[in-house]
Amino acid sequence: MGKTSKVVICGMKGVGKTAILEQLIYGNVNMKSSFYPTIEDIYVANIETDRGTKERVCFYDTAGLEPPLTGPPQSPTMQLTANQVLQRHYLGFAEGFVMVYDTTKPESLDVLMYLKKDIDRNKDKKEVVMLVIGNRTGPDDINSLENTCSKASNWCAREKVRHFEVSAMDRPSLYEPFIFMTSKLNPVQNKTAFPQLSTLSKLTQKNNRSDAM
């Protein structure tokens, strides 16, 4: 474990962002659990990758955003209020964004559509890892649930962002998205990343053989 990756958890208020982190890291969330609205909390955990290694991740649990009044964004230059956008300082250091919506609240998906456009415009052209999590917070009309999840899947496919459906009450359902995120943030190092050292090593070996003759 070398570096510590910085990941921002964001989305509409009340979609279960804190519950997801508490369940993932501590496994202490149940139907009786209650959480106060988050201003900002920081969690640090060692998360497994798809290679079986563990990497250190710092999660920034952010204040929930207000839903838009006009539905999904229609214009790339739409104006958002201060409580509808992520605070600017997160965009400066975040390496990854986990965007959470509630599968029982279609407006929470609209928030992510605004949110992603805002991140894309303000992340200073740096590469970041993004994923979308649909959190099932409770029972809902099955048609509404399927429509929201289908809409989310189609939007994520267009945006080329991985989409996962989870339940904060079911800890194992949280493993796959966070293993995916951690693996993307910590790719396998290319063995040819230091060609000068490789060339120098071969040259040294050749000189040693020459001296021995």
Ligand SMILES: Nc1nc2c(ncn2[C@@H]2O[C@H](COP(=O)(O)OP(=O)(O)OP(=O)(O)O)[C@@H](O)[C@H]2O)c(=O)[nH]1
The other form holds:
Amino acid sequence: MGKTSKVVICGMKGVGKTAILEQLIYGNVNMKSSFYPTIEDIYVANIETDRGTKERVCFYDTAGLEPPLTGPPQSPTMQLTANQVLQRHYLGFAEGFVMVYDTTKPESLDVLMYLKKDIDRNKDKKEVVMLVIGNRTGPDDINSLENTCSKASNWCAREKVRHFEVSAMDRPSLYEPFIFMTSKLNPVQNKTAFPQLSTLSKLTQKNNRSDAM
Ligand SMILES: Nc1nc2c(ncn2[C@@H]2O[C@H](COP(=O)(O)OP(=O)(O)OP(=O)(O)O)[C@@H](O)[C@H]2O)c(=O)[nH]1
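Form predicted on its own done, so how does the form predicted together with this ligand look?
Below is the entire complex, every chain and molecule, led by the chain shown above.
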């Protein structure tokens, strides 16, 4: 275990960001739990990868965003107020973003659509890992034509971002997205990133052997 990856948890206010992190890390959340609105909290955890190694991740639980008034983004240049956008400093250091919406609140998916555009525009050329989590806090709205979860799933497919459905009340449902994130942030390292170096080292070994003869 070497580096610590920095991951920002973001999304609309009250969608369950804190509940998800508390449940993932401590497993102490139930239907009676209640949390104060977050300003910022930092959690450090050792998370398993899909290869079975454990890696250190620092999670930044952020203040919930206000929903936009106009639904899904129409124009990328639309002005948003300060409490509708992620604080700028997160864009500078984050290596991963976990974007959370509540499957019973369509406006919380709209927030993620703005958020992803904002991250894409401002992450410079840096590679970041993004994933979307739908927190199932209740049943789908049977009166709507397309439920929020399938809308999210289609949007994620278009954006090439992985989409997971979880419930903050069900700890095992949280493992897959966080193992996925940790694995992506800690890819398998090649033995050497410089093929010419390994050739050189082979040549040196060969020369040493012929010297010995
Ligand atoms: N029934 C149910 N309640 C949940 C679930 N997830 C979160 N809650 C509740 O919803 C409320 C808000 O959850 P938080 O985790 O504080 O949400 P948040 O996104 O961190 O909120 P902000 O910090 O204000 O942005 C809390 O009272 C939680 O107990 C869930 O999966 N099911």
